[in-house]
Structures are given as C-alpha cells and as structure tokens.
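Just one chain is shown here, as structure tokens, and it is the form predicted alone.
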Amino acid sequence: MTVKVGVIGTGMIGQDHIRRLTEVLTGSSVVAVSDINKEQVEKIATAIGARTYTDGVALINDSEVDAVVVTSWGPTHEEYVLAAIAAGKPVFCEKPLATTQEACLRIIDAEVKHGKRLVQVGFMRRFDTAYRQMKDVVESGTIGAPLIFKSVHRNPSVPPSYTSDMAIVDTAVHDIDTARWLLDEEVKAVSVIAARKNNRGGTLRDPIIVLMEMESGAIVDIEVSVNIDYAYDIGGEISGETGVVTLAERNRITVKSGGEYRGKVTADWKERFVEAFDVEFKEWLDAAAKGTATGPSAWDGYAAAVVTDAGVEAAGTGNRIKVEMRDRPALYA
C-alpha cells in the first residue's frame, strides 16, 4: 500500500521530511503541503507534483490525504493534530505536540475518545541504533537496576533567538523523553543547576545542568551546552547496580599521525541522526498503512511538557520542582 501523505509545514525541517518521503523510503507519496508562505509552498509543491494549501486543516480534511506530517510553528500543533484525530487520520508531529499541557491533554483526551492510537510525537532518538541497543541492554538486566542515567547534549551554537528557557524546551527535551524511555519510568522532580557562563554565550544560562529523580530513585544527569564551538556532540551512559552501558563514539575511522590518533565529531543535529530519522518515518509509514501509529505517544508529548514546565521554573527559582502529571489512560499502558 501507498500511503498518500500532506505535509504541514514547509520550512527546514518539513522539507527534510518532504525529501525522505520523496527520494529515500518507499510506500508513500506526499500528495499535499500547506504552508503560509505561498510562494514557498507552490515552489515545493511544482517540484513534487503535490497540491498545494495555505490551510492545514483543509489539507487534513483532503479525501486523498490518508496520513499528516506536521512540522508547522509549534502553536500550531494542536489544532492540525486534533483536525487529525477528528478526521481520523495517522498524525505524525514534530515536537513539541503542543505548546501548553493544558493543549496536549486536549489531545490525550481527543485520542482516548477516538478509541486508538493515531497520534505520533518526534522523538527521534529512540529510533537511534545505539540508544535501541543500549536500551535493550538496560532491559536485558545485564547491568543490574539503572542507578544513574549520564546525558550530554552539545550544540557548536545557537542563533541569536535562542533563549535561555530554550535550553531546556528545545533542546534538554530530547534528554528528557530519552531518559524517560531507557528507564521505562516517570520523572518526580526537577532541579536545574547553571555552571560558570560560558563567555560565548551572551547573556545564556549556559552550560546547565538538569537534575532529573525518577521514580524509581534513579537519578538523571543532562548535561546543555549550546555554545561548544567544536562540534554537535551527544553521549550518554547508564550505571547499573553490576555494570555500565556507554554509547560508543560515532568514528569509523581513527586516524593515527604526529604522535596522535583523533577521529570526527559530527557537525549537527541532521548529520548525527539522518538515519534514526529514516527509521522514525518508515516505523510511521507502517502503522500508517494499517490506519494506526506506533513509537512517541501523545502521553510522551504530554509528559515532556510537564517535565519541561518544572524545569523552567525550577532555573528560574533555584527549586526543587516536583513533577505532578494526570494518571495515564490505558491506551498508552
């Protein structure tokens, strides 16, 4: 089956998605986009050979559209992912679900009514080899119960729109969900700790550190850095009660000169994970084919919300914030 897909959104990221669907996997066909900016949206659009919208909710509500991408302005989530449920049509969106939790509950609440799963958040990193396979250590109990969850995100630099709350919304975010599914449990509370700024950074809290105590009593460690000159670099690694799991470098190569050995560090976020990215979108396209979704739930657009909310305020007191969410409904046990 050819799943028939419209784009929402047009901008980077919409357009990186447009040419996975287009030239690298196969069963689909993008058959819509939308966007605000006309010109932009006709020029991708001829390119293609799509129609074209400048309303994502009559894009959704296309007969030809079987399934929706939206990676439109994150205000703009809601609305396109509830036009989804209610169409009830496969919705795979870029993060944020929506920008308040307040929003994504509406969505929970859409999705329970509709009976089924049809709401897919892009978290990518759990379509990572080495994140899958160090998960599947953790859950193997070769290290014993996880006591400690080390996680490094660092960016060479950011535009100058970047804010210090941003920090944590759009980029600790990722560490967050990630953490939340390698541990397989909720986040209690959240601390957020600046360390000596970074003179590249203007007026960034910049690096900090996230402080996250799961549930079970294992401790989360984030470490944001957005302004690390020397490359896009993530890490992470687990301390269990008998053993560590590391994600390994990313070098195929080492090379061996003057004395040295050095290896490469990738340059962005595109590089690093180009082919968790193809895996996410072919995972979808799966589920999509069968008119339902698999992967980031709704609950995990939610409860990243939530944890996000306790970490702004918690840089923003120097607090403790304990992490208070709605209980799970049973379509996401």
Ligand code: NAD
Second form
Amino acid sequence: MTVKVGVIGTGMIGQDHIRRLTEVLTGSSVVAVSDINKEQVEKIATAIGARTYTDGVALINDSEVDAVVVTSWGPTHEEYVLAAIAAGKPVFCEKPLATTQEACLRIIDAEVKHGKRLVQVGFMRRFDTAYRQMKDVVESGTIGAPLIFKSVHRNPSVPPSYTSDMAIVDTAVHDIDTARWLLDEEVKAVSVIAARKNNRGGTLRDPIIVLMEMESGAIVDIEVSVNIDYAYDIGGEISGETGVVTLAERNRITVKSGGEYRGKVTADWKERFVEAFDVEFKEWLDAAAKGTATGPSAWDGYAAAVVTDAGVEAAGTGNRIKVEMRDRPALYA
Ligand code: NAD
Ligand code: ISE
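Previous: the form predicted alone; requested now: the form predicted together with the named molecule:
Following is the full complex, with the preceding chain placed first.
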C-alpha cells in the first residue's frame, strides 16, 4: 500500500522529511504540503507534484491524505495533532509534541478517547542503531543495574533567536527522552547548573548541566553546549553495577599521519542522525499503513514537556524541582 502523506511546515526539517519520503523510502507519496510561507510551499509543491494549502487543518481534512507529518513551529503542533486525531489519521509530529504540558494532556485525552494510537513524536534517537544497541546492552543485564547516564549534546552554534530556555526545551529534550527510554523509568526531580559562560554565545546561559534524578535512584547528567564551534557532537555513557556501555565515535574511518590519529565529527543533526530519521519514517509509514502509530507516543511527548518545564524552573530559580506527572493511561502501557 502507498501511504498518501500531507506535510504541514516546509522549513528546514520539513524539507528534509519530504526528501526522505519522496527520494529515500518506498511506500509513500507526498500528495499535499502546507505552509504559511506561500512562495516556499508552492516551490516545493511544484517540485514534487503535490497540492498546496495555506491552512494546515484543510490539508488534514483532504480526503486524499491518509497520514500527516507536522513539521511547523512548535506552538502550532497542538492544533494540527488534535485535528489529525479528530480526522482519525496517523500523525507524525516533530518535537515538541506541544509547547505546554496542558496542551500535551489535551492530545493524550483526545487520543485515549479515540481508543487507538495515532500519534508518533519525533524523538529520532530511539531509531539510531548505536542507541538501540546501547538499550539492548542495558536490557540484557550485561552491565547490571544502571547507576549513571552521562549524555553529551553539543551544537556548533545556534541562531540569534535561540534563548537560554531553548537549551532545555529544544535541545536537552532529546536527552531527556533518551534517558527515559534507555533506563525505562520516569524522572523524579531536575536541577540545572550553568558553567562559566562560553563567550561565543553572548548573553546565553551556555553551557549547562541538566541533572535528573530517576525513580530508581539512577542519576542522569546532561551536558548541553550550543556554541562549541568544532562540530555537532553527541555522546553517551551508562555506568552500571557491573560494567559500562559507551556510544562509540560516529566516524567510519580514522586517519593516522604525521604522528597523529584523526577522525571526523559530524557537522550537524541532519548528518549525525540521517539513518535514524530514515528508520524513524520507515517505521512510521509501516504503522500508518495499518492506520495506527508506534514508537515515541503522546505520553512520551507529555513526559518530556513536564520535565522540560521543571528544568526551566530549576534553571530560573536555582532550585531542585520535583517532577509531578499524571497517571499513565492504559493506551500507553
Ligand atoms: P523552520 O523555521 O525551518 O520551519 C518551520 C516551518 O513551519 C516554516 O517554513 C514556517 O513558515 C512553517 N509554519 C509556521 N507556522 C505554520 C503554520 N501555522 N502552518 C504551516 N506552516 C507553518 O523550523 P525547523 O527547524 O524546520 O523546525 C520545525 C520543527 O521541527 C520544530 O518543532 C523543531 O523543534 C523540530 N526540529 C526537530 C529536529 C530533530 O532533531 N528532531 C531538528 C530540527 C527541528
Ligand atoms: C534542534 O531543534 C534539534 O532538535 C536538534 O536535534 C538539536 O540538536 C538542536 O539543538 C535543536 O535546536
């Protein structure tokens, strides 16, 4: 079956996912695209032979559209995800699921009422081969019970519109989801401390450490640096009771010359996670063809929002903030 997809938001990642759906993967065609930027959306639609909409809800209700991809700005996500659920259509929503935990709860309520999963959230690290191998090691018991997860998330630079809070809600959100998924437990409390400022970041609070206490007593230490200049650098290591599992460097080759040993570091998130995004969309299409969704759920989007809210409060106040979540509905067991 060919899944006919409508994409809302044709900016940086929207265009990358359209390329993925039209040029890399089989089993789908992009039949409709929507953006408030008329010129941009028309150019993209012409290139792939899709219809254009300036109204995302109208795209969702197009009877030709089987499934929806939401890659518009975060504050617009809630409206489109709710409209897709109301139309009974599978929807892939880039992170964040929504920009407030209350909005995430409205999405959960709507999906629970629908009675079947329709929403997948764009936490692509769960589809990365190395992270999946790391999770297999944890689940096999090889390293014993996890004690500490150190996660490193370094961006070369960020645009002037990037704020200090975004280091938590836009960037660390990936590490927060990765920690919940790898350790298979929820976050109990969050603290945030900032290091001496990286002056490349101007007034930005950068770098920071987000420290999470998990329900089991395990600790998660996330370094977020967004002005490191040298590359896009992602790292992770879990220390367990009897061993350690570490994400290897991602370079495929190393060069030894002139008495030195060198390897490449990826340039940006597109390069680092290119295969993960492909697998993420392949699995999304497989489920969408059956009229449902798998992978990171609306519950995971909600949990991440509760933790990032606590993180922003922790950064602002300097306090340790407890994480309080609603009971998990059976749909997300
Ligand atoms: P972007 O600004 O490049 O693109 C967003 C697009 O949405 C723009 O073209 C804008 O005109 C359009 N838009 C805004 N409001 C709209 C509306 N109401 N209807 C239709 N279109 C609308 O941003 P981006 O970097 O592509 O990010 C988009 C989303 O993807 C964000 O939620 C971001 O957090 C997420 N993202 C995820 C990753 C990842 O690693 N998973 C990476 C980058 C971005
Ligand atoms: C961006 O939105 C992403 O999601 C990237 O994965 C992340 O590394 C970056 O910091 C965010 O701005």
